[in-house]
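Take a look at this single chain in structure tokens; it is the form predicted on its own.
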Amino acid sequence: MARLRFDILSLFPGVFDPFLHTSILRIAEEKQLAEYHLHDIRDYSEDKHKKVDARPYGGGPGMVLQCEPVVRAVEAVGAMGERSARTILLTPQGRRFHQKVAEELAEEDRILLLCGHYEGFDERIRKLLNFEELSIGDYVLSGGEAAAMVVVDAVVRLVPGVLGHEDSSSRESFAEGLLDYPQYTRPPMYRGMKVPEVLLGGNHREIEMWRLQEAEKRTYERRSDLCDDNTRDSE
């Protein structure tokens, strides 16, 4: 049994296969630190054509996901296995997903992600299942699949043992409320641009000080809102 189990409910589960079995996510699975289970919501439809959506009452564009197949799917998948799941609905109406939320989710044993599509969900799905709702940003996607991939990727890399270096996740952008500092590698000179001398000198204390200063500078210049958030958090 892996350290963290994901159950992902979607109308298009096939889009996840290459993503979940590539790079860091594949490594996490091979190390038995994470496991991924995909579920097709249509499998829980009792309609002979496996239909899961209908026109909205009151009129309007698009189609709305129906109560019966979605509720049936979530309840059935939630009952699988021995561990209870933290159940999340991916929606632009949800709480903003950011690094602190990813760190919080990385402490869980099991996470169930429900991906929407079309014009959204019948409101009774929200009320019956009492989801936690998360949004990856203030924009609209065709479905929740891309958002689910963002959440899985951000969370899995924080599970202890997944990344190669024990400090890797703590040194990335947003880990301390700052953007990442500039990174350099070989060659030391390229098209007249030289690697900063401090990184070549071998003085680790000076390197850490330079990195912090550069991270603070970059954050202030590019994402001053993060500076404001850090100020509020410290009050």
Contents of the next structure:
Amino acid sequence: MARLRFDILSLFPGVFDPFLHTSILRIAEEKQLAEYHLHDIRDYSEDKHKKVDARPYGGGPGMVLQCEPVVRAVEAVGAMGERSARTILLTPQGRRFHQKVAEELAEEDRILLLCGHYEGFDERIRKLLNFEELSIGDYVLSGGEAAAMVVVDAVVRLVPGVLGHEDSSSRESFAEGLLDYPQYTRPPMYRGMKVPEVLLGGNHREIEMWRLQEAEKRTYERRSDLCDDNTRDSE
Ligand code: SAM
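Mind sharing the form predicted together with S-adenosylmethionine (SAM)? What's above is the form predicted on its own.
What follows is the entire complex, opening with the chain shown before.
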């Protein structure tokens, strides 16, 4: 049994396959540190055409996801496996997802992600299931699938043992409230631009100091809001 189990409920589970089985997410699965279970909400519809949505009461555009198939799907999937899941509904109306939330989720051993589509969910789904609600940003996507991928990717790379080098994730942008420092690789000169001398010198103390200064400078110039950590949760 992997360290972290994801259950993703969606109307379009097929869109996840290549994403979940490529690069770091595939490595996490191979190392048995994460596992991904996809569930089609339509499988839980009792309608003979597998319908899961209907016109909104009161009129207006689009379709709304109905209570019955969604609640049945969540209850059935929640009962699968041995561990209880932290349950998350993806919605632009949720708490903003950021690195601290990803760190918190990486401590879990099971996460269930519910993706909406069309105009979203019948409000009674929210009331009945009492999910935690997460938004990946202040814009509206057509469905929760891309948002679920963002959450899975950001969380899995923080699970200890997933990234090759043990400090890889602790040194990235946001981990310590700073953006990452500039990175360089071969060749040492490209179109007249030289790699900073300090990185070629091999003095690890000087390299660390240079990186810290560059990270601070970059954070101040680009994201001064990060300098005041308290603002992040209220965004
Ligand atoms: N009518 C909804 C509203 O204005 O709040 C938007 C529905 S959106 C077109 C359809 C689905 O996409 C949502 O139910 C949600 O699952 C997902 N979604 C859209 N934007 C999102 C965001 N910023 N973060 C997380 N999920 C999002």
